[in-house]
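The chain that follows stands alone, in the form predicted on its own, written as C-alpha cells.
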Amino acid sequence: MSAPILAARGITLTLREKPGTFILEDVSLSLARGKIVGVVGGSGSGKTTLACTLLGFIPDAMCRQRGQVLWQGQDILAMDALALRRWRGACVSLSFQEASSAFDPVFTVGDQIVETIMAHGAHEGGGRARARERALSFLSLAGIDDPRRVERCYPHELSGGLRQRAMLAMALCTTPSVLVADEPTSSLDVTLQARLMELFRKLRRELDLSIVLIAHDLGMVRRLADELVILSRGRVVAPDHPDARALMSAGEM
C-alpha cells in the first residue's frame, strides 16, 4: 500500500490561555492520492479547525500543537513562515466555509482569482494576460456556465451557489493535489449540494485530485468518501458513539 499524500498524527490543540482546555485532542487521519476523506461532525465539533490545521493556519500564540501533518512525509508544522506559504495553494489549497466572507468585497472575482495565480506563479510566466485565461478555465471547471461574466462581478453580485464554486475554482487554479473542502454546500439548497457533489467527483476524475471533505451531513459525505472519520467534541469517535447516532436519528445519514 501507497504512502498518504497527507496525513494528520495524533492531532492536539489545546488553549495557551486555559491549559487543559482541548480544541482537538488526538485526531487522525489519512488520504491517499485520488481519494476522498469524509470528515463528519455537529457544530462546535472541531472540523474547521481540524481544516486550518491541516494548511497550518493556527497561530502558535493561541493553541499549544502537538502532532503531525504529514505533506509527502514531511512534517509541514515543522515548516517556516516562508516554506508554508509556498506549500499552501501550490500543493494544498483551502475551499472556506463562508465564500461570501473570504472573497474581498472591493475586487472583482476574477481579479482574485488572478492574484492567486500570479502568486503562486501558475501564470507559467505568460503575465496577467494568461492568468486570466488560466482563471477563466477553472471558473468554466468548476461548472459556471458563463466564466466571462462571472470573473468580472463582485462577490456579491453572484447567488450563494456561483459564489461557491468561484470559491472552488480559486482554491484549484494553482493545480493543488489536495483540496480540503471546509462544509461547501451548508448555505445551498439540496439541488445545489447535489450538483456540487457531482462536481467533486469529476475533478477527482479529472484532476487525480485528493480531497479532505468537511460537512455535518453524514449521509451527503457518506455517498461520496471512500472513508469517514466522525468528530465530537475535539474527537475521533466511532459510528456506534451516542453523538455518531444522533447525527443518524436527525435524517442526516
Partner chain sequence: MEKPRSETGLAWQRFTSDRAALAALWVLGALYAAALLADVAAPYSLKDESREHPYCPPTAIHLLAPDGRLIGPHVRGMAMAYDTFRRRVYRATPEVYPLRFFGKGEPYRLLGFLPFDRHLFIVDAPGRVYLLGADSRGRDIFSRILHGARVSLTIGLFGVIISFGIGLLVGGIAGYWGGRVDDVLMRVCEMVMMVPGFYLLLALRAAVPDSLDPLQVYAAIIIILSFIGWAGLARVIRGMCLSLKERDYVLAARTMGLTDMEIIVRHVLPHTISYSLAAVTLAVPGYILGESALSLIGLGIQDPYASWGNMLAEAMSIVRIQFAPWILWPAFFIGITVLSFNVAGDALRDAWDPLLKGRGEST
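Please move on to the form predicted in complex with its partner chain, as the form predicted on its own is already shown.
We keep it simple here and write out only the one chain, dropping partners and molecules.
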C-alpha cells in the first residue's frame, strides 16, 4: 500500500472537565490516495468528533491526550494557525451532517461558494465572475440539474437533497485532495442516497479524490468503501465485535 495521504494515529480525546471520560480512545485510520475509507458507528460513538479532529478542530470541551493527524507525513495538529487555515479547505474539506445549518442563512448558496473559492484563490486569478462560473460548474458536478437557479437561492429555499448536494459543491469547489463527508446521506431518501453514492464514485474517478465517508448505516458504506473503520464508544472495534454485529444486522433488516 502506498503512503497514506491523510492518517490519524492513536487519537485520544477526553472531556476537559472530566479527564477520565474518553470521547475517542486510540483511534487510528489511514487513507490512501484515491481510496474511500468508511467510518461507521452508532450514535455517540465519536464519528463527528473524529471528522472534526481530522481537520484539526478539537471541540472546546475536549482535550487531546495523545495522537497525531498526519497529512502526507506532517502533523497538522502541530501546525501554526495560519498554515492550518490555508490547509483547510484547500487540501481537506469537510461536508456536514446537517446541510441546513452548514449554510449561513443570510447569504445565497452561490455567494457562499464564491466566497470559499475566493478565499483560496481557486478561481486562478480571475475576478468574481470567474469564481461564479467555477461555482456553477461545481454545482452541476455535484449533480444539480439547474445550477443557475440553485446558485441564486437562499439555503432555506432549497430541498434537503439539493442543499446536501450544494454543500458537497461547496466542499469540493477548492478541489481538495481529501473530502471528509460526515453522514452525507442520513437526511436523504433512498433514491437520493443511491445517487449520492454514485456521485462519490464519480468524484473519486474524475477528481482522484480520497474520501473519509462517515455514516451510521453500514450497508451503504460497505458497498462503497475500500476499507472500514468501525467505531463503538470512541474505540475502533473489530468486525466481529458485538456492537459491530449489531450495526450490521440492523443494516440488513
